[in-house]
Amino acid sequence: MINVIGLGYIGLPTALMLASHGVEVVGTDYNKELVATLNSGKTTFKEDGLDELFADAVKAGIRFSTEYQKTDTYVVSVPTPYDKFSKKVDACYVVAAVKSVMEICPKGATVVIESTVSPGTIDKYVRPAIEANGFVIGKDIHLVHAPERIIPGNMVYELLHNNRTIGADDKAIGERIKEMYASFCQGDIVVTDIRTAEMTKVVENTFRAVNIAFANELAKICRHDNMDVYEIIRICNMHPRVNILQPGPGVGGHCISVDPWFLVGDYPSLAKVIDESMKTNDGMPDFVLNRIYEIMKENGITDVSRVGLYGLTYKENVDDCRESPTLQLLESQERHLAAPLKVYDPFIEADVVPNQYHDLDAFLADTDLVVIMVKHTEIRENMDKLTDKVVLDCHNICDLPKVYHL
């Protein structure tokens, strides 16, 4: 029996697809609520294809629980924030959970930690609270760590697809492991050890970030001297070896937005590159904020509450508003002491923001400039209703008469 520790939105889809296939799974989270909505035979998120997910992994005999259960497997998939000062991970959730672990489990039980760290976190802050315990690692218990390589909108499918990383101290422990991803993963499965897969999984975030702020930096240069950034990078992509990306309004979620600043905290003196990235990425909603107010003058717009943001998640399609460029938006105006913009998403449903809408038709009847944060299905899919707005396209899917770009 696998005791998976932490049901959000990586932990909750992991449980759901090694019971479906066929392997016994008791899913743990303090959060009570949480738990009571699964026994309850419901979801706790939006994401295409979970439901049916779930539906599968009930019937196979999945089991939600508060506590934590007597096994000799365990995977971890907790939070890991950083410190907004020093950038440094905190590995606070994770220690707490192998510290809950290590009150229940058997001797020579294994703790597989999928939580996203920076390398060397597990040396530096798992391994100390396990010999702190009184524990043996390599004897009394097993680590492993297997970062999560997932992301929402694409969960189910990452899943099944997605190559893995194992890193482990013992190799035998790591194949065994390996066994069991290999139960749903037809991915490519690595093993290596702790601190390259450590690595590996925050360099892969790391490339997308920079990338990212490649084109976000494009944005700016052009937008400085009046030149067409979507042009200059669809002529530049004809080249064989350029791939360029397109510019946005910031980036979020809890992965490209965060594990970056990993390697900042620990290296500040090396990673310098990266620390200009993630600068560049965090500055951009007030670059949209600025745009906002150039565009309300040169159409004559006064009242800032006929201003709307269509999007609050951080990308399309998903009901997750982590670390959304929107929200960082609304941080950094409140800070100017502005009215409040108003603020429609179709996938969020309670009341995250002041002036949140919940129907498209009422929130474009209040507006006059509308900006286009996130790239839902909906809002192309209806572009027709905002023919009378002035628009400020964050993403390159409007051609209108009145739409401006980044």
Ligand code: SAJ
Second form
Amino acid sequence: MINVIGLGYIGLPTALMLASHGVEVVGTDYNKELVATLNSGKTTFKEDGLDELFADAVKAGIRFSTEYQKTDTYVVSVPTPYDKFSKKVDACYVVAAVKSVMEICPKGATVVIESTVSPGTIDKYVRPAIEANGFVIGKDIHLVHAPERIIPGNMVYELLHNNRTIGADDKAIGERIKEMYASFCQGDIVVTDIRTAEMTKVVENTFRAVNIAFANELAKICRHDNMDVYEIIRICNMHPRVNILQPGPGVGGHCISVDPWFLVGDYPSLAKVIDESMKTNDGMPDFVLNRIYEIMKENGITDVSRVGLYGLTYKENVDDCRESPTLQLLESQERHLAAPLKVYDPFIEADVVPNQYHDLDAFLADTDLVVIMVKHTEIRENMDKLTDKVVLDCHNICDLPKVYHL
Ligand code: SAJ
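Would you mind giving the form predicted together with the named molecule, to go alongside the form predicted on its own above?
First the chain shown before, then all remaining chains and molecules of the complex.
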């Protein structure tokens, strides 16, 4: 039996996928409400194909509990926040989960860490937490790092099809865990050492962050001299070896906007390109605020309460607001003691920020300047509703008379 610890955005789909492919699984989370929701037959977030996968896993016998289980294999998938000041990973949840596992697991158990950690975290924090219980790693407890790669918005497909990395001290244990993932994963699974696995995960997200920063920097350069960044990127990308990403109002989510900072935190004098890239991305919400100000002036809009932000999530068609550019923009506004702008997002039912609307028409009725912060399908399908508005389109998705860009 496999005990998956942490039933969030990664742990839940992983547990469901294992269970629906014939593996006996118990999912554990310390959040009683979350476990109660799952036990009542409901999923805890929206994701394409998740409800169907959930139904299959329930049929196959998956169980959810707040208790850690006594078994031979644990998959730890808990959050790894970072310290905003030092930029270093905060491994407290991983360490707490591993300590709880140590209190219950039998000798010979394997602990798989799926959570993203910075290179060296397992040596520095996880091994001591295991050894503190008198266990000898490699003899009494086996340790594996299997970072995930799935992208919110396409998680179920990517869980099945992405290649994976398994880092293990012991090749034979790595191969055993590879078999476990191969129960559902159709991609190639590489077995390497733990340190390499830690580094690859962070490097993958850093690669994307740096490339997004390049696109964002181009947007700023092009704005300065009134050039069309989208046309320039489109033409450059026709070159066989150029593939520039898209500029946007900022970078959110719990991965691309967080993981590269681990390298900056650990190697401040070496990770220069990464540091500048992260600053460029983090500066985008302020850049959007400046654009809003310029566009208001140009259009004689004096009442800031007539400005509305479309989208609150960190990207399109997901219900996750973590580190979202809209939240970053509102925070920046608040620091300047300004009244918060109006906000609407079809994916967010709860009240997360002040001045939040839950109906597109009501939101639009109260706004003259609409800022498209997120390119949800909903707004793409309702472009006609924006024809009499001034629009700041941060994603280059509208073809309307009064459109401004980044
Ligand atoms: N973004 C841009 N321009 C682009 C692409 C993205 O501004 O051209 C923005 C998005 O709007 C969003 C942010 O970047 O705010 C991140 O979105 P994303 O779709 O690039 O990535 P995530 O954070 O949803 O998922 C990433 C993925 N990593 C890579 O593609 C290298 C995913 O595969 C990882 O599993 C995930 O991080 C993770 O959990 O680490």
